[in-house]
Amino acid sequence: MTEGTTRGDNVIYIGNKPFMNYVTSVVVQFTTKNASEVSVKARGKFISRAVDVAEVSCKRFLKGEIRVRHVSIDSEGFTNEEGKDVRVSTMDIVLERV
């Protein structure tokens, strides 16, 4: 498996649902489904929302059980509903267990 990559379904997108929503999910993910490692993911406006999410889950509710292990950044093109190409910034955060 090489950095940054996640095993199945342990990613959860952010996107416009409440915040604990989403740190529940990667408590269960760690918990209920006792996985190794879960990826948060996020685009554009949701970026801040996903570090929330990770240092909430690392530092709060799962404190002392699972870490950051890596952090990765990009961006990615589309072209939008005017035709316009444009580029959002993405961030996909893996946690593990410690």
Given for the second form:
Protein chains: 2
Amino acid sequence: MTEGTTRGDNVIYIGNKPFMNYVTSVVVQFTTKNASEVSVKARGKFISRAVDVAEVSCKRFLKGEIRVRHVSIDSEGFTNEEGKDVRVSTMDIVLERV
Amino acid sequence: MTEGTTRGDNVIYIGNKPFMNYVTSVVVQFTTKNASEVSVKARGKFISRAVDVAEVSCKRFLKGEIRVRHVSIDSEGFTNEEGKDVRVSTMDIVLERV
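Counterpart to the form predicted alone, namely the form predicted in complex with another copy of the chain:
Whole complex next, starting from this chain.
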């Protein structure tokens, strides 16, 4: 459990903490915690950041050791504070050991 | 034709034009131009927007008519104006007719 970024089943939720916190979480899951796969999830504007975290993890910190297994996108509708129906996009990037 | 690639010029690059311009482009490709698939591509911070464009197209404007076939992420390294090596994430969302 690093800085509240990792919950439950090897899932890392991307938010506005420092970028390297999330990369470190991915690395720790695969190394110290010996996970076989890790899911990087984000909503809305944090989606771009989730892709950056996945790419930096795969291409730099764990190069040759992990890869992207699957990327999925979706969206959820909900009613915001002003009572307006809005939709937010979501993304799930599953990383696996090579 | 492999996953993540599309025929011809059915490619829509997401930038900072008004959001609906991109959604309209997707709709026009599938309707007026009768495309069988359309690729929505973005780099860096525009990746979140590309997901929004794909989701709004699939879940609202062409609901039941198109769906996400494949999502891929990658990154490109290059040297910026200050001579620094940087990496930018990229995304390709392939939409297809249901």
